[in-house]
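Listed next as structure tokens is one chain, alone, in the form predicted alone.
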Amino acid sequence: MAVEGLRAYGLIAVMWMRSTMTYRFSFAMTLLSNLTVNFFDFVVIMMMFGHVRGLGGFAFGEVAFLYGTTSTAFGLADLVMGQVSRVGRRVREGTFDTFLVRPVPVFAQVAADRFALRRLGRLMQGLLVLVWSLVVLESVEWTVLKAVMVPLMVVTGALIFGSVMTAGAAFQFWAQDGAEVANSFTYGGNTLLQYPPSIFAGELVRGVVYVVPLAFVNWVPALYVLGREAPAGLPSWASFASPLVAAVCVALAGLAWRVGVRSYRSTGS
């Protein structure tokens, strides 16, 4: 099932891709104005950095480091999954019951629906800080560990964020309005992971930890990274286990999703 979904995954977005290749001159400028808009991100960074010599006890090489690490993964999973937020339009409009009667995984063709290849942009920003941080971190002592953490932190965060835009497009069944709470959760929380914990509430940040874990996109491994105690408390050991807790978001994701379309009444129309 999980192949012949990667399969009817990859054929669609392919046809998607030919599809806007089509007017390359379009898609061209499109990518750099994507580019172009998320890099000012990083510029209001820059300029805080400008007037201040640390943010939250972080230098400005890791705080780029934490912005690097969440933007590349956020973008991964935005360009694979972003376009699953639309399953609330599609059921309010009644469409959604051409996904169904397809003999394809309805997953999958949520997923590759319109595949929007212009999100590259967001995606190849975030790669560029990530590897300027790299190049101008002065205090980390690499090791082979850390040096494998880092691109491990960015395919668990993608499996983490994609957990949550699938469980908000479950939730979108039920409430057809529901796209924003969800894009609180994963624009908000990309956001929110690209300063470091210091500056937050402490109840905040135990609340990205233990309740909605997206600390474990990048603060968890990358304070590791950096040298640097694991946020609300939690033990050395925690530093490790992004693999395990993007895991059980992938299966919670996935229940859900089977919920929500068994809960999917047709409009009969």
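Quantities reported herein were computed from a predicted structural model and do not represent experimental measurements. Here, rigid core means the biggest group of C-alpha atoms that superpose within 1.5 Å across both forms. Residue numbers count along the first chain shown, from 1. Compared with the form predicted together with its partner chain:
In the core-superposed comparison between the two forms, the C-alpha atom of residue 236 has shifted by less than 2 angstroms.
With the core held fixed between the two forms, residue 26 has its Cα displaced by at least 2 Å.
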Second form
Amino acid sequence: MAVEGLRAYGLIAVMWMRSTMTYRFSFAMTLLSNLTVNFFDFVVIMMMFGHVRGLGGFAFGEVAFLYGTTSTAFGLADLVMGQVSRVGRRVREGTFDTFLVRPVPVFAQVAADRFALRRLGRLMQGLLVLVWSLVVLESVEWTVLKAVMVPLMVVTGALIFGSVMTAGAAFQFWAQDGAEVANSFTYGGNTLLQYPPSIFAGELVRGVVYVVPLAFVNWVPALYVLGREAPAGLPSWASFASPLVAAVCVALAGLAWRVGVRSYRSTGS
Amino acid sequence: MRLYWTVLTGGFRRHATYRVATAAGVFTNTVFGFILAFTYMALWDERPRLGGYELAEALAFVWLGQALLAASSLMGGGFEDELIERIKSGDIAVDLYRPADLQLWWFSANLGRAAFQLLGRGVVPMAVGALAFEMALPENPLTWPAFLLSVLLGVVVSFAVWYLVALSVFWVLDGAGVVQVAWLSGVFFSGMLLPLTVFPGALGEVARMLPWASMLQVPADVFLEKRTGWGLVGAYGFQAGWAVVLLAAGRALQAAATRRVVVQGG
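Which structure goes with the form predicted together with its partner chain, now that we have seen the form predicted alone?
To see the whole picture, the full complex is given below, headed by that same chain.
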């Protein structure tokens, strides 16, 4: 089932890539602008540091590290399955039916639907900032464990973001116009995690630690790498809990998706 | 004129039917408002009076940005998707055949949409922001109508920009790239991420002269009573100037595009 799904995903993704390549000029422009859109987002942080030496007690390199880790994780999730957010539209228009009648796993079809290679721009930009932050970070005493945690953080972070995207998509089986609610957790979460937890109100930080565990995307492991205390009074072992949290998120999102698909009723008429 | 009024009210009513989408949008704007407000607090904590704003004024700036995001289509999502779709599919030929002006038609529809978005997606985030944070509000009651006029002019400039973007699809076929560039400019140069007065040196000077400044920076300054008396007249002049230039460019592009239309089939 899983292999079949991955194969189907690959085929559909390649098909959409070919179709995008028909308009090469436009593709080049979107890829470039995708890179810059996200770069401008970082320019804002650089402009902030043009005026101040630290934000919430964090130096520029540290904020860049937070930015790089969450943006890369988010970019990865967005590239692979950002399209699931379109499901509400499909449900509304009744075109979701076509997914159900094909002998291919539904989720693979939805995730690969209109696969957009230009989203690579976001991932590339995140990686650039991440690598750069590793160069400018001075205060970190690197150990093997810390070095392993960086790529691990990106992968588990992408899984957590992907789970939130899937849960958001499942929610759209009921609230068909509700895609924006999911955005506030995915895009909003990404923006939140770019900054140190010390600048946010305690309730907000506790919310993303204990309710929607976005803090495990990068805050919790990244603060360990930076040699700082875990947020919201987490015990020290929690710094290594991201893979476990990601696994739980994936399981819950899968469940939400199943319930969502089961409750789908095609449009009348 | 009656025709365009009907189109305008139709635009308003049409968007009023998207209740779930509006509620979802309000939720998102509020969440982003909170995140931005906290980053601004950290920033203004380090540098009081940054960019010439007190913290309370900077916080007002945040929530104004969220309130105007949909109305002024700072990130798109206005009428342009539909117009682009019609150009791509060739349905635009039918529109051109109608005894109505294309630009005025979409202008009216967009004005109706913007009016609804201002009420539907603007009021609640503003109120939440004012309740949750110590936010600067106008002292003079006349500032409110002055602010609304500035918002209206900003909406007109926004329409003119997106109309140009949409018409470019006659030439580039797939509009995704141009739309994204326009989206990027809207987010960055309107002042939504950071007030344009905080932008450094020449970048700041250029940013404050671009049309996007009239979509958030100028209305926000009117709201914060930074532009009063002749300054207010200057603000309106800046916005109206861009509106006229861009609308005229839209007309010219429309004329050129109309000559280009090749109807498929038939």
